[in-house]
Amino acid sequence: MKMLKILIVSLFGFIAATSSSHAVIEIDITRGNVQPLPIAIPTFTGDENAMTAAGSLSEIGRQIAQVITADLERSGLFVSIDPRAFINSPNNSTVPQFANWRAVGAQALVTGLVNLELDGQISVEFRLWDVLAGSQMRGLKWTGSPTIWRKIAHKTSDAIYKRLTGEDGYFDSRIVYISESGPYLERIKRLAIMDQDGHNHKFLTDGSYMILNPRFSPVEQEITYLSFYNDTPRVYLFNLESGKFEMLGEFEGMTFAPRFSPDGKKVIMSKAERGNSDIFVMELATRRIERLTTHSAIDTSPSYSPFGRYITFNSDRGGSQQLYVMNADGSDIKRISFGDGLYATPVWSPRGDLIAFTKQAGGKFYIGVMRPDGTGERILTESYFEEGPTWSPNGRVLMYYRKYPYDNNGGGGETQLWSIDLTGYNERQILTPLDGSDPAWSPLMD
């Protein structure tokens, strides 16, 4: 089976970087609440007459630069100028008149120009300015198929994250997820696939069997979930180039469906053996499995850190459920959580810093993060129900999912994807075309 065909990476061309003098603007995005940057992106030019498969040059620019907006905005630490107070358009050819641009406040521009080159491909370039300081900052040129002007667009916003920044973007990623409908006691759940800002949607399983906890493979573009057929739960891995899945094994009274390793060679899991739930690790090669965990109580949902050193988990072993951390050979296990409460599902973040977990406390749960000694503890978000948390490819933004109460009625009940970064101030809905639960971040595209 066919599966997402924007994925042709291999037509991209990486032509030109060029910058000038230093930037007056810089986001310090380790502080608390960020004052969002002003930035104007007026509609990247492009000829109306030339005709894609795509539509025409003109419509793709003009698209372009709406995605571009979009995934700024979205990070909480940008806002965009209105349009409508532009004083001119710029020509991305051209040194911009910045005082026209100071005079609506912007303090970044990016122009754009596409053209179509005589193979068919389109090319795209971008120019970003510091208005502040009538200066170019970053210049750039990219090749592809006009199908994939999304794709493009959101390498451009990465671009200009990581410029402005000075840390990699999180816009050219996937979001996998468990989609769900149907009644309460009867929920369909199907394994879906989006790009990060919910576009380019796909169902890729039919619901005829119940899908949970998907999870990307930190090195290829595949997934490991757990499937309950005929209520006997088993473990796949899909890969989606080829749209072919593979069954790792069947695994009775499974209680989490694998994670990789950070090399992409392993999974690790929870799994029960006579009632008891350990943690074992499987290596993909040979399928061999070795148990890291022997304790008689409940050790879960076990996560490595970025360079696989180190498991976190959770378990109930201390009395109540706690987070841990050991060696990845499953030696020297200390406890790291030691707030009120229930703690689970612990990610250790991509960039090592900080472990996400889910809490639940006085008949509310919270999504929260600590360090890896346990220190540090910060409640981002709380509600009715909420959990599964998952990190964004640069370890700024965690996505998770929340469910709404019934009402006395029998409505309510909707369970929907949320986004927060780590200052707690920037929570936004991602919108699914079904209900939505237990969604997994991909790393960055080639």
Given for the second form:
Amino acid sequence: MKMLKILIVSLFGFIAATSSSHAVIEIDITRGNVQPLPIAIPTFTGDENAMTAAGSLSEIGRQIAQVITADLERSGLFVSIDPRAFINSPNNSTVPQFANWRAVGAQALVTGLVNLELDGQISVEFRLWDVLAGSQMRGLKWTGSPTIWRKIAHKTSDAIYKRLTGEDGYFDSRIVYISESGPYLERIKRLAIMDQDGHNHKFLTDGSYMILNPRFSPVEQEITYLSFYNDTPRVYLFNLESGKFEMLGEFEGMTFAPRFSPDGKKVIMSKAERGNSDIFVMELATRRIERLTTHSAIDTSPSYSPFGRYITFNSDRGGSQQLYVMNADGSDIKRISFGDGLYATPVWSPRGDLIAFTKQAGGKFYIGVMRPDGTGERILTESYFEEGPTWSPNGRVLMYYRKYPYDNNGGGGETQLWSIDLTGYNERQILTPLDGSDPAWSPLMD
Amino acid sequence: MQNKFYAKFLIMIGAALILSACANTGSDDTPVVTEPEVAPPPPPPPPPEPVVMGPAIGSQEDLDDELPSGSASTVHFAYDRYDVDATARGILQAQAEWLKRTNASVIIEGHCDERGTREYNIALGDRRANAVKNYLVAMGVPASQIRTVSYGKERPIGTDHAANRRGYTRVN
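Which structure goes with the form predicted together with the partner chain, now that we have seen the form predicted on its own?
Up next: the whole complex, starting with the chain shown before.
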């Protein structure tokens, strides 16, 4: 998977003499309602006569700048300056004329250059400039096949995001989800995958049987999910590179609600025996399964903490659906949710400090977060129906799906993917070709 | 009888014509093919006397018809519950009698309304399906006749939440 070579580019000689201080711009993404940073992202320079399999270098450069602009704007942390306001077009190999960028209100500037290498690959070089300080903040050069220019653009967005927020980005990542279509009595639910910005969309199953609750492996190009293949609901494993899928174990009862362990070597899931669902863990190498809970109540929706020491899950053992945390061996079970209403689908943040959940109260559904000890509950969004949060790889954004009520004319019932920042701001719909539900975010790609 | 004989005769003549046409193709590039004449079909037999019958024994309709309501295949559950209430017990008794009489094999589907998360509803649907199965087995139906499956909230029959919370006995 090593398709990209990275070179750190610095322009020591060009650090502007006008610069009197170190970098002054940075974004604190832990605060709500951040004032978005004005950023100028002119077209990356490229030779319009140099053709590749993905178009001319100038066309690639134009599209890369567009993808970076869309990525950064969607994060809600940046506002891009309209290119029509630009006073001059930059030349990537020289220091920009900062006065001209200050004049259009830019605080950060991204310049870039696309070159054709002798072996037919392209190299994409970009520099991030602090316009006010007049200095370079970051410079990187990627080399790879011309056809992966979109990936290079997302990686550039990630590098800019990281330099300005101090945290890893999430732009070079994918979403696996359930594509829904058809009338509500005969809904088709098939597995689909796309880049986090909706591009490179692909259906992974044909819709002849139902798929639900897909989850990405944190380390491999693998997905686990619930499949109704042969009208028999069981947990499956799908390898994205080979396109092959297989049932995980053969049990008399139903298996469902799967999720990978942080090292990708195990799948934790619910298994039902004569109507009673408990939590089990399967080691993928040996397919050995181990029981973790034993209770006559429903135990489901298990999710590991980032280092695999704890598991949070959903149970109605106390009389209503609540969230619990236990040790990874099933010991020391503690209830953590105590607010009004029902709690479900707990998912541990990749940063470890929060658990996201679905809450049901007063005829509405909510997505919220709480600390693993149950304190600090915070509701981020509410609607007629929404459920199933999934974390961005950096733990700063949650994606979930929303379902709309039926109307009296037999319409309604659509499902859509939405995302919201952990701060509770920047709620956005993620566009999909058909309806979408059950999103699951991949880790950052190589 | 005479018609049939005549038809056979015509077909034989037709076949002979085709054969001779084929034999002639050796020297000719365009084969001559003659369609055999087709005899008119015999008149249809008189329609049978109509007899009013119930649905086929052991069919889904037969099970539904087991009660005057015409919906003996379905029992309903209260919100977030899986216990078999008095109404459901009456329906399941009729199902049990029917299953013992017909030896039909069935799949019991557990369903939920849409006001809950997918994963919890998959578990709840499995509880409902098994609650129905357990009741039927307790009524003397062999467990080998019954399979269960949960569809959670994924297979509604309408927009009414109460109607969607159901156990459906599907004839296999």
